[in-house]
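In structure tokens, one chain follows: the form predicted alone.
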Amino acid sequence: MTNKTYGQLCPIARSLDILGDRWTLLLIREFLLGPKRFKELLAILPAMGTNRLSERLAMLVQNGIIQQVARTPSSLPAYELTDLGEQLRKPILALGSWGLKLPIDERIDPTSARAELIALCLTSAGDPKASAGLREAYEFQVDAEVFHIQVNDGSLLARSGPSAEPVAVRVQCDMATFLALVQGQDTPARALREGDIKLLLGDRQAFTRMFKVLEYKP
């Protein structure tokens, strides 16, 4: 397939040749959370439609940004970022950090919020000193969503689904509680005491530490 091009000998223009079409960056956003199948992507971004989704995926494969991978030998193939695609993590999360500062447009549907996307942006927006020296994982059940965050000495990685590795903390809450805690508008102690959040696994010390790691202060 032939990509559109700005026809300019400029690294920014060349990047936009691949990433500038509508929906493309949102697809990359989903792959930052881990491998995704075609049907999963379509469920997340239904307005794309099957034809446009197929075209975008083929373009990203052609340009070496994503590749097909089998989750298990018998499962349908999924797509994941290549090493080249993974290099987009920092610039895209920088856009997310910038977006956290923007007011909410009245045309945006508030029910479209996903806790794992907020967590994804928090992995680059929080204070890295809060997780310095830590190597552990946290798992969240926020309404119907399940995702986890891997902490590795100041570096945070958000991933869709449950953790395949042992976790230090597993919690359950609703979206309003999750937002209040990561924005510092509520305290973990109060939320736990009042039952707004349930500690399914881990001790209170790790529970409190987790929200220190994730807390966002504009």
Given for the second form:
Protein chains: 2
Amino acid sequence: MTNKTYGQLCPIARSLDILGDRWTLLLIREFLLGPKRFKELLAILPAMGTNRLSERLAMLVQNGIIQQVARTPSSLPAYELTDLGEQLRKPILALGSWGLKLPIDERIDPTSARAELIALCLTSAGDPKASAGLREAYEFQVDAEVFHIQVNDGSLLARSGPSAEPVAVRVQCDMATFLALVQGQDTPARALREGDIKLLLGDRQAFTRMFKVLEYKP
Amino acid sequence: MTNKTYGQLCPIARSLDILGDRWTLLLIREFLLGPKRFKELLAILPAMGTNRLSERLAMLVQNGIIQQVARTPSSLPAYELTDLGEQLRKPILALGSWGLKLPIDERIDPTSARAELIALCLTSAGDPKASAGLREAYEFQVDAEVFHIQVNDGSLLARSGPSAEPVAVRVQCDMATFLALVQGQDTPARALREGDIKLLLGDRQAFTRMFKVLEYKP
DNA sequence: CCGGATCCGTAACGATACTG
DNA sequence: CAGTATCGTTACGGATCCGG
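So the form predicted alone is up there; where is the form predicted together with a further copy of the same chain?
Below is the entire complex, every chain and molecule, led by the chain shown above.
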């Protein structure tokens, strides 16, 4: 939406004054999955170009949405969400939850698929009651991707990489299987039986519980 | 974000392929408050220009977010949200709820203030438990604006105009008082005592309950 | 090489005039 | 009243170049 502001005394318009420019919300989407470096972001969103990317990052830093941090042992710099930025999780995932329903037209590049982006949106689509009182983690390996979902009494948090805490379930599958499951064209029971999903850790009861917690009803 | 799509198989990106262009989310914001005509929208968002406005409306119709309807007795055409569009209430209000926290800088035009836009965002900022089991309506008259909030067991729905159903509370105040209350610079009790708010209908108990249901904690 | 900054052609926006 | 047409201005997208 350009750096021109709407200039309206409306909370939605003021949010969009910061978040409304092209690419901005997709950048925050990436940060919702964890800290990322300039080069990683550029690899994911190459059409931004280095100039646009550095522009947006500087703007988000200035508005207190992200901050630069040194990442673990090697001090390679990265960007991550501030508390204010983390509070965007709810609205952005709500938007993604809405987007799950949308038809996938021919302009979508299927090779751009990343399971963690779908999983991220699933963490807001389900019913919080399905995980009330539950506290555990699930880890996914989809093709070369690794990500996990931390469940904590009704709240679900998806992040890239392996889980820091012990996981109740670890599964492995390919992208086609993952998409078929999300789109309801396949069932967890069938995929497990046929070997399309491998249960690397956890028992069948936990496996079933995981899909119940994540259940998405189109 | 232009009619160019991101082309990513990501629910957030697909949502933004439809909603990401400049002005689009502000249009939907207006429809969340009720049906509106071309001319009314243009009066609210004059910087769009007639061409941009008709472009966006056509795009939203094509994507099934809004539809054209004939408004009550006189058959003046108007646009209103479809079911799919109405489902955007949650994500957009979540964004507005986040925006309530943002500082109001000098680029904001104070004369653009509309109480119903603030109230709209407040309907998503509070705790649903505060209105669990409650079913009633509140009506507001802020300067020349009239709008109402329908409470229904944890869900709050703000709309322009008077309430179709009987209201539990009807209040009247000016914009300065409304903003001071929302920003926590004034309290309902003081405003009522000093006559800054007039309680046109309902008792003090209902008045207090209303503010509890709507309570916004910065 | 990584994180940027500079430059430039193209596409979207903002304003106004015009039409059914 | 509800749009279309036109046009100057601004942002985007892609490539190239700079400093550590």
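Keep in mind that this is a model prediction, so the values were computed, not measured. Residue numbers count along the first chain shown, from 1. Between two forms, the rigid core is defined as the largest C-alpha subset superposing within 1.5 Å.
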Quiz item: When the two forms are laid on each other by their rigid core, does Leu199 show a Cα shift of 2 Å or more between the two forms?
Solution: no
Self-check item: Leu9: CA movement between the two forms [superposed on rigid core, Å]
Solution: 3.3
